[in-house]
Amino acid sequence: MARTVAETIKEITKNHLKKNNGLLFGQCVTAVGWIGGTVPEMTEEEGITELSMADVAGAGIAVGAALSGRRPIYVIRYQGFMWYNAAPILNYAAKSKEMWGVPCPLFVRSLAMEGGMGPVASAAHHSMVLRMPGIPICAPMTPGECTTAWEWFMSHDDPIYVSEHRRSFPVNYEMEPQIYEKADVTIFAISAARLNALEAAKKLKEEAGITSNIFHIFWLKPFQISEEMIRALKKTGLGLVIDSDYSIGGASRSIAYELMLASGAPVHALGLDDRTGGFAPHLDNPTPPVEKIVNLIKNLTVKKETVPNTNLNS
């Protein structure tokens, strides 16, 4: 059987401390499911250190150890934590080399996670991340980013940012871009909303004869634009972005801007509702639902059919 997410950050990690003389800090990092599997069962003197729960000092204290070239991997167990670790992260590890050329190579693992998490621990929010030079940003769902990810960290000395999210955990398979010669809208997901995107394919294909493409967005900084993606977008006329993230000063809709600037074509945006998540279901504020994004795709694409599109033929 392939290899799972989870599985596959335990054993980069385990190999990481073991042969690289590297570091793993975080809090209840060895606490009863030691993250949903991606942290192997070591001690602290085998490299992992238990931090207290001062979520506005552990990033201090990563970000030294990542300048005295240990090259720490740093798990924020809830992304919502990131506006308390931002400062360390943001304003020191992304400018050091820039600024003092002193390098900072910190890998910084931001879990998402959604299904009653509450006001301070819900959500992707690496649209923070995304503004401030000097830390690249990507957003792995696949055993084969997961890996792509760290061997970028280690043939750099920057800090990146790893946008993870806990569904991605069981995935024990690729996600290549899905591209038909007759389709109607082009899809572009982040995150958790590649799970969703691929549903609402179906959905769509099954209940309206609509097709769609789709592009799995692993990198958001640097975002590159394919002449694949568009073509695809020039085809359909209409594409969409989808996030785990807010979209208002995200990153949805800046990718969304950059592919309508390239592409002549429409290309909206699609995140979390601007409203604060709760911790009971009906208060939730999750990854946009696959019935959602179903509803939206098809008034798009009935919008579209009013309005000539001269990108159809380009």
Contents of the next structure:
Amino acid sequence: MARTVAETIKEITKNHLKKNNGLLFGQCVTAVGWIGGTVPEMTEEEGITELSMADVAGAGIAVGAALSGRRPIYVIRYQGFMWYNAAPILNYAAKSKEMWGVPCPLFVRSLAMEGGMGPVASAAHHSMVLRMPGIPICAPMTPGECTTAWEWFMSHDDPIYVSEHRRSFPVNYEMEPQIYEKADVTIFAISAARLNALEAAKKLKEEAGITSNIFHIFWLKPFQISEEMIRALKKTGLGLVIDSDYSIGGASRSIAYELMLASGAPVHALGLDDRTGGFAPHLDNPTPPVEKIVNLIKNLTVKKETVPNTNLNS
Amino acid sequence: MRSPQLGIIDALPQTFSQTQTLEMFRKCCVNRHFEIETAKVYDTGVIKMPIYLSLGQEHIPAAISTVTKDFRIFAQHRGHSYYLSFGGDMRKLIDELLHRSSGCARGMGGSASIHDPKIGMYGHSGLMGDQVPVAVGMALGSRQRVLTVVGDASAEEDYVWSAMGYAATKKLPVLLVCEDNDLSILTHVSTRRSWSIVEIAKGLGMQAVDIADDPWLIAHHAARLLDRLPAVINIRTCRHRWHAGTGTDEEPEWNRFQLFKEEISKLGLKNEAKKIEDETLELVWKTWQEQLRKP
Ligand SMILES: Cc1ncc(C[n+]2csc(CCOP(=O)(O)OP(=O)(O)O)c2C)c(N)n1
Ligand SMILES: [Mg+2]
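Switching conditions: you have the form predicted alone, so give me the form predicted in complex with the partner chain.
Next comes the full complex, and the chain you just saw is listed first.
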């Protein structure tokens, strides 16, 4: 059977600790589950370093170890903890090379989760990182993408923010773009929104005969627009970026803006609702659910027919 | 508690070799006259950025660096004297203050974020106190000795304590020096807190002492604590100039440089000290002038 995302991360980590004198930092990493089976069951002597619960100091300690050249992996169990962890990562590690020419390669594994997890442990928060220079961001959802993120890290001397989603851990396949000759909408999906977008596309076809192109966005920053994306957008005349983070001031709107400028086609953004998620299921604020994506695209495709876009061929 | 006599050990200067005493004095003179000259240049208006002078505190790194230079160094914004004491290139520091790409941080660091990989000194990010967790991580990753410097105010940052606690837990080779000038810009310690960083450190299981800024005393404790790290030295000292810039308010509580010179005279080294001071004055002045003349 093909390897899952969790197994891939675990294998990468094991090799790093064994062969590169690497380190892994985190809180309660050796507790039940070993972070969803992504951390090899190794000892502190072998490089699995338990931190205290002090998040700001913990992030700083990981940054210091990165300065020492050990290329640490730093696990942030829930992305909401980034509100505490952000300062050393974004204000020290990400700036070190530009300020002083001193590389600070830190591999930040920041985990998103969802499903009745409340206001902190839910969702991705990569957008707060997006606005700061000096740290590329990716959101891998497949084993191959995890390997790409790692290989990028090992061949560069920058820190990297890896926005993981727990829903990716069992994924054991790759996701190729789905592009059709005659499509109605072009979807750009990020993180767990990719899984929802795939389902939504099926439903749209079955329920309304709407054909959706899907691009899977792995690199959020730098975000690279391909010829293929522009061609698809120009043909469909409608785009939608979907993300597991908030859209206001977030990755989905920022990427939609870039795609819109490059293609001339209207590109919408859909992320979390602009409200705090609660624990009760009806108060949750998850990655845009399949139904929501389906309904939005149905509405947008109707409007597309009635509101001509004058920019399309410019 | 604040006093130039805090923790003074009788006849301690006599236990130091003349060479070490004069070496400490030479470094003090370099640091001091560098800051005085920098202040003069600043007042002519050519330095277009805030500067953080260590005048009055210059003998702290001077003393520690005569004990050993075997440290990775994480200082904070008031760092000129650390850079110079631990072997940084004065010309590059001047260039940094003159906004040049030949500066030690290529103009990016200014006065507050100076560094030099060659002497193992890392720049400060501008978030007070964040150097402490980063220093602790460096000690963990490299297993090398690390010196980190905070002010009495930065020591109040929550992440400083938790990083100290982690260093104590993992027995990491970190020496934390708190330059206690009793000022956070203009706010005194008594207004801000009722506790002492030394008691906190002891509570965390670290070696810790609270002392005045006498250079021999500093060197004595630095040497004593080197093989008992992690440890904290809180040093009562006086900032002679404004937080940023060159201005002065009232007279400082004490003038350690003057006290240092008096003690040196008592050791019968007055003439040697005079010669050293004259030499460094000339060196600093000349170096500033040469760098100023460069395009
Ligand atoms: C996180 C953070 N908070 C506040 C400041 C603003 N600030 C800069 S220096 C300073 C006072 C620092 O005092 P201290 O640590 O005692 O060092 P000193 O200036 O006395 O040498 C303050 C409040 C800052 N730069 N970073
Ligand atoms: Mg102070």
